[in-house]
Structure formats: structure tokens, C-alpha cells
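Quick heads-up: it's one chain on its own, the form predicted on its own, in C-alpha cells.
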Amino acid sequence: MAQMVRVHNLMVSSDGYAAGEGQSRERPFGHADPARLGAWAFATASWPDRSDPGGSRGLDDYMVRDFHRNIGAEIMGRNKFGPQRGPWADHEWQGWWGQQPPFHTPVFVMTHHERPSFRLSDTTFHFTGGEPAGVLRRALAAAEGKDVRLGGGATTIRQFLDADLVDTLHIAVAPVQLGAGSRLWRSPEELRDRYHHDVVPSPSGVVHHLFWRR
């Protein structure tokens, strides 16, 4: 089978931000509230990082399952993996996530100013310059044969989408609005020239809209 680039779970606002304005260390999604924006993947039962027994099934808890499906490899924007701007100042910054990272494969971000790459329990991190299509080509090797996952944010997406390299999306859209931020889109309809688009509003409140390639 064929490798693909996907997005998944990419939780979005109402009026299409990935991420508010304003980021830092202690707020890595900026105004946005992540609770708010993830409130339905975090009170599935599948949720990782649950510490209570319980927890919703049914269609959130598979989306919430689905995420490392097959995948080998992430591609991620610098501003994912952290608040810092410019050259690195700091290389004892590791990213979001302390000494177990959730990704478990290699994960490729993007950046204009590289520095060596350094391994967390099972997740290395390699820092990249170049188009989309050349990071790409060095994931998809990484990756063995699997799938490609695009963590965001939403300016990354972007720049993939609009090299047409991305095969399906799968995005969370909360029942909140931000304003401002990094944003995917203005609609979804803006993908409707190059995606079959399914769109499945979930009893929690949010809508996951599903796009695969025409």
C-alpha cells in the first residue's frame, strides 16, 4: 500500500484558528484555551494521558485511537515544538512534552535555523530547512514504508497543502471562537476544489470534517 501524508485530529475553532496570538512558555497555543479546544479528545476513554477510569466511546474515542495508526514519521513546525523565535538561544529546550514525547517516531521540524537532533525515549528530533517536498521526502524515508503525519500548526499545513502534498485531513472543529491566530482556513470550502469532504457533527459538541483526496 502506498505511503500517505495525513492530518489528524488537528483541533481548530469555529472560525478556523488552530492557535491563538501571544504564545509562550507557559501558554503554548497562546489565547487559546486547549481544554476548550480538545475538550472532546480528552474526555474519551482513549485519551493517553487519562488518570481516572471511564471515559466516553463511540465516534471521538476513535478518532482519539486512529492517531498513530500506521504512522512512521511526523512533520511539525517549529512553533509546535516550542515558544522560541530566531536562532536558538536555548538548546536545553526540548519541546512540549518532557521526557516521553507522544509521537514514538522520528519527528521532522521545520525551521530555519537548524540545530543537532537529540532523541527522547523513542521519539527523535531532527530540525530541517527546505521546501515541504524535500522534508517530506526525507519523513516518508524515515518512516519505513509508513504513513506520514502532519502535526501542524496551521501555517505548516498550509505550506503542505498548497504544494498539494497532503492525501487526507482529518479536522476537530470546537464549538469556540479565538479571533485571531494561526489559522487553517476561512472555510472549509476551500478545499472542496481537491477533497472529497465528509462532515460529522459528534454529541460532544465538536465537528470532525474528513477529506481525502478527488
Second form
Protein chains: 2
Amino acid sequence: MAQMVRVHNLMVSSDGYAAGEGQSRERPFGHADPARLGAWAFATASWPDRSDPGGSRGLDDYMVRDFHRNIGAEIMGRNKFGPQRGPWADHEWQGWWGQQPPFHTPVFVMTHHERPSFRLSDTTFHFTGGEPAGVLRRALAAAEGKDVRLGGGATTIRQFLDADLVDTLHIAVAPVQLGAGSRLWRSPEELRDRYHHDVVPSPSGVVHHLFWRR
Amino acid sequence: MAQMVRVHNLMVSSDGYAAGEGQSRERPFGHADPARLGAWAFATASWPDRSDPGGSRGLDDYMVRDFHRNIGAEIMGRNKFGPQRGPWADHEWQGWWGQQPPFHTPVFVMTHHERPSFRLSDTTFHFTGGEPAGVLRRALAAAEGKDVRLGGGATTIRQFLDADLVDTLHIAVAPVQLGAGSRLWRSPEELRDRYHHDVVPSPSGVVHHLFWRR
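Output the structure of the form predicted in complex with another copy of the chain; the preceding block shows the form predicted on its own.
Everything in the complex follows now, all chains and molecules, and the chain you saw is the first one.
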């Protein structure tokens, strides 16, 4: 089967923002509260960082656990990787995820500024400039026949959508308004010309939007 | 993580039947029409027997593709395996699935009548009498740490529910009435005392019922 480019578990507000304004080391999502955007996911049995046992195994868990299925590489924007902008002042920052990042594959961080690759546990981070199509070629090769996850944020996903490089998307819309920040869309209707679209309200209050190519 | 016992993609009518009456070689579901019970699944990209390319990748596909995730063995009732009753007249019958069964693990067929194990491609069928708990012990051992799928039919699932041996269930209720046959329930409410319950209507018209232990 052909390799696919997939978006999973991208959490956005009801007005379409995946992150707020004012990202910092202390606030990776800026003025947005990740606990409110992601409450549906954090309650599931499959959430990778859960510290308490148990967790739900209903619809939301299906969504969360599909994150790893047949994924061989991830592409992410620089702002998902960290709060720095411009040239790398130092190489101390290694992402938000500690010594055990939840990716377990090569990760390609899109940036105009060079930086050497490094490895943390079973995740290797590479830093790459260039257009989406070129970055995707590298990620597809690294994925060795498996699919590529497009990890976000919203700006990176928009770039890949504009280049028509995305096969499937799962966007989880939380009942929260943000008003400003990094925006994925004004309305999910924007994608309907190119994608089939399932709208699936969850008992948890989030609405899952699933898109696949027409 | 502890091994789980999981039911996936069990298709039932709106009045709770997983198969009709009068099973035969020509009609594995008796008077029920599998095309109507399973239309939602057959339309998905992940349906194992699909002959045409394409297929949907929305909610129904999430359900279908979870069938294989971390499964190490299946348990099924004899009537899922074939239309014969009583002692095996011959060993020619090897299931409904041809030379490439979709299981890819050991399968334990519950029957009071002995029959030697046999292998088809990467699926091995074993035949076993005894109570659900004993059959489950064998399946858990064969699964080598992975989960066990409880494959149906309804009578077998009822036996395991009555023995409180089921951890999660996905039941897909199709908008079809059958009136008679092999019944899973009168109402999904029957399981609510022991299970959490997500009710998820799909755009395809089927309603997915997801249960996990309280």
C-alpha cells in the first residue's frame, strides 16, 4: 500500500486555533490552556504520559491510540519543537518531552536554521529547511515504507495542505474559544472540496473531525 | 500491561441479533443478509476482503482497523467456524475464509467434539471443549502477552459475559430488524451495570457501541 501522510490528534479550539499567542518555555501553547484543549485525550487509557492507571477505552481512546499505527516518521514545525525563534543560541533545548519523547521514530523539525541531529531514547530529531515537498521526501525515505505523521502545529499543517500533500486528518475540536493564535481554519468546511469529512461528536464533549481524500 | 479480552466489529441488528435462523453452507448468517449487517465495514479502506481499491477512512475505518491491534489469539464459537453440528463427519471443512483466513494468529474453536488442529497460511485452528475460563487460559498463553479477541458469535460472547471474562466490546448496530436468530441482547442497557458505554452514531447509519469495564 502507498505511504500516506497523516495528521492525528491535532487539538483545536472551536474557533480553529491549535495554540494561543505568546508561546514561552513555561507556556508551550501560549495563552491557550492545554488541559482544556486536551482533556478528552488525557482521560484515555492510551494517552502516553498518563501517570494514573485506568483511563477510558471508548471513542476518544480509539482516536488517541491510532497515533502510532504504522507510522515511520514525523514532521513537525519548529514551534512544536520549542519556544526559540531565529538562530539556535545553544543546543541545550531538546524539546518539551524529556528523555523519553513519545515519537519512537525519526522526527524532522522544519527550520531555516541549521542544527545537528540528536537522539533521545528511540527518537532521532533532524533539523531541515526547504519546501514541504522536499522535507516530505526525506521523511518518507526515513519511514521505510510506513506512513508519515504530520505533527503540527497549525502553520505547518496549513503549508502541507496548501501543497496538497496530506492524505488523512484527525482534528479534535474542543469546546473552548481562543480568539487569537496559530489558526488551522475558520471552518472545517474549507477542506470539503478536497476531502470526505466525518463529524463525530464524542460523549466527552470534543468533536472529532476526520478527513480523507476524495 | 495486563492482557485483555476484546470483542471487535460484532455486527448486530437493531433488535440485537448477530445472525439469523437457518445457518447453512450457502447462508453463514441464516436468514440475515450479511451485506446489510456489514455494509458499514465493507465500505472501509481497511476491510480485509475488499477487492476494489479505495474505501472510506473515516470513523468506520477506525473501528475496522482496530481488529488486529495487539491481538495474539482469537476464540470463536463453532457456529462462527462452520455450519456443521454434532460430531465432525469429516475434516474437509476448514472455515468460511478460504486459504488466507483473516486472523493471522492461533484460533480456538469451542466445540464438544474433538478434531485435530490444522494450519492455513499464518492461522492455526485448534478445537477445544470446556468452560470459557479454561479456553481463555489456553488462548492467553497462545497470545504470548498480547490480547485475545473474542470473535463471536453472540452465544459465545454471552457465555464469556456471563462468566465476566470480557474487558472491552465494540458492537456495531445496523439499521436492520431480524426478529429471530442468535441474540446478543435485548438492549445494550443490559451491560451498563458492569461497563462504561459510549454510543457513537456513524455517518454511514450504523451505531457503534463501545464498552469497557467500570
